[in-house]
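The form predicted alone is given below as one chain in structure tokens.
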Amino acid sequence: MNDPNGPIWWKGKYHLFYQMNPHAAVWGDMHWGHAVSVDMVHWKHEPIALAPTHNGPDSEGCFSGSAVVFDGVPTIIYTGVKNAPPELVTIHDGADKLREVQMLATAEDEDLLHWKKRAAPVIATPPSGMKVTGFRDPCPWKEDDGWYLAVGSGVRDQGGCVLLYRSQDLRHWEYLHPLVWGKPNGKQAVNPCDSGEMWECPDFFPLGDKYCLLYSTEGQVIWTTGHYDRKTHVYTPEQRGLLDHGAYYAPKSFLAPDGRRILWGWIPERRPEAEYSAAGWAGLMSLPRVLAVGQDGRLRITVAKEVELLRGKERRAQFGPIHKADQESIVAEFVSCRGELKLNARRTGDPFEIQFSGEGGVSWLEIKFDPSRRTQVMIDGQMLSLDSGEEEELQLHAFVDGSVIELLVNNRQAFTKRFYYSGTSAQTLRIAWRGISVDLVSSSSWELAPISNDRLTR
């Protein structure tokens, strides 16, 4: 599996969609598959809901998209490919022969089990003129004077873009201009996606008193927040950054039914494609994360409440006072890697480190601290900005679940990291905390109930 798609609230259940291969734990063939909870946290498995369609025009993929509710019946619009003459290829990335248009289908029940398409591409070209590096992963919105939406491209030496367009019935499009453009950065990949010239999964949305849009590219997922115009329709980015310094990609938002914009990411596998093709899956979804901004106009990122019903009996880290900076005490274990941890340290104290470790002391995660550069933190081998120097602690949170680690930090960044291990079984997770005892204000940790019975621990 891969992106998240489409997720949407619908007669009281989150359904989250997503890209997925039913045949190979390898890249291909995409479908989308399809989940629904009551919770955002226990899941139940439904059928495909989006499958190619033989000498259609997604016969080689249904890739991603979104999926909104238009005159009362949930609609997804989404790129669909096939394989085109060199003179309609849209997807220049070396191999340069898939052709990309924008696809709809609505639902026809209200379990959003069964979905008819519309047979004919609601956008079968990008525009006119226009020698695009890509032509993909619709995004749209509604405002007062009809819907309208964002269309993830580029051009070669000129940079990524998103493409904006307007409909009054999501079925019939007028182009109207980029929303928001680049500039090139002078790297140079024959797959425009590595080099920056194209801007996959965009995601545009309001958020408090601005608005934010999201953006992968070269392996990462750019944030921004700034103003959009709403009479000119064009979006000026403000301030910017990196969604999350590790394994997480085209992330996909929806607006909850309490206003929350929770965001899902698809988080992709750091082992060799041989390896996890023949465990038989690759590919996880991120735990829901909450989207704010603060009042600097940064984003702040946050790990749905919701995620709390997993907790088992809360754990806190309790040591005497420790004189040397490199004695090393353990403030939390995991068995079956499967836990969550609260840590908050002080800013103004001595240097200290945190180890996530496997067994033998196999290292999986290292944070390292300098309070003589307290707006700064080191995650494996990393330099993460905290953009502020205000709190006094330095606040940790992180989630562990069988081969990956969802980190945030004083909720101003994220660190996804994949970890592996040999045997049949997960292992214990041993967090260490080495400095001085008097830095470390709180350690607590809990327990995470798995949400099935037949969670995968390998």
Given for the second form:
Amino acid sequence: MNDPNGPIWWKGKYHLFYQMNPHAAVWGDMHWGHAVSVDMVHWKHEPIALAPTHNGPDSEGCFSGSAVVFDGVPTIIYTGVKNAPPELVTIHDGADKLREVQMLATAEDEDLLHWKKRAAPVIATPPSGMKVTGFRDPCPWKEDDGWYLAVGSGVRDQGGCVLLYRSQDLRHWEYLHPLVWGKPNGKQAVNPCDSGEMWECPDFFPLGDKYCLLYSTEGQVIWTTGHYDRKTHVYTPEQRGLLDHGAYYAPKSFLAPDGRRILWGWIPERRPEAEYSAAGWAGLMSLPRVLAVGQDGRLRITVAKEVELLRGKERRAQFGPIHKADQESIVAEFVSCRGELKLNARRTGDPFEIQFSGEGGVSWLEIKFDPSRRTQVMIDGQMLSLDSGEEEELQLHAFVDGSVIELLVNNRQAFTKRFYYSGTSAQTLRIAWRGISVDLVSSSSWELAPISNDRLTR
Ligand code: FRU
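Can you return the structure of this protein in the form predicted together with ligand FRU rather than the form predicted alone?
So here's everything in the complex, that chain up top.
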């Protein structure tokens, strides 16, 4: 699987669709997989929701998109791709074979199992006169005077952008203008996604008293918060950052019934294709992350409280005084790589390290604090800024499952790590504290229950 698609809450259930290849654990022949849940934690697989139509505008794939309710009917807007003559091609990635159009499908039943596609695209070509690098991943929302739609795009030498459309019925769309433009990163790349000349998966929504735009490019997700003028429909980003510093891409949000803005993200593989192809599965969905805007206008990320449903008994790390900065103590142990850790540490004059490791001490994730750089923390060699006062403790919140660690730092930074082990079953993961003990304010851990008995671990 890759991108999450069309998350929606409908008739008391959370539905989540996602890009999947039903034939092999490699990218290709994109379909929309479907899963349903009552709590965002326990999931049931449903049959494929969307498949390419032979000879249709999506014959080569049903790419990413969104789901909304229009006139009481759940409605999907997605990108269809098919082979096309050079003048109609919109994906200029070196292969230059595919044409992208925006498609619509409506639900035929309350369980969202059957979808009826509208045969003709609802947007058949990019804006006239525009030579785009790509044209995909529609994201609709409603305003007082109608529906709006953001489409990911870009232009060579000018940068990635998001194109803005308007409609009254989701079927007829009028192009307005770019919602926002980026800049190329200056790299020469055949694929415009590598040079910042194409933005994928735009996601645009109000958040607190700001608006938030997420987009994916150069293998990373950028968040921006800013001002959206509802009269001119121009978005001005004010603050920006990386949504995650590790393996995380193409996220997609939705509004939960209680008003929370929940984000799903694709956690890709970090091992060679031959290995994941042999494993028979590739890619996974992140935990649900709740987005908010802080006083400083910057993004805040927490993991949805529903995930606490999986917690076993709390274990608090306790050990006597340690006076040496290089002395190590185990704060948590997760059998079968399943667990949650909450650790707070004081940022004072002493260095400390927290290490996640497997059997034989092989290191899977390393967090280091250096008192000469008190506003930063180093994770796996990457320096992350904490954007917070020095008096605030370092707050780590980590979830371990199989071959992934999702780590949040002070609810400001995220770092998703993939790690792999040999053997057929998940190992025991240990978390060690190296530093003097007075700096370790608290450390709690929980075993997490698996949600199925055929859990994929490696
Ligand atoms: C992002 C992406 C989207 C596209 C989909 C195809 O990972 O490239 O832009 O719609 O994946 O699977």
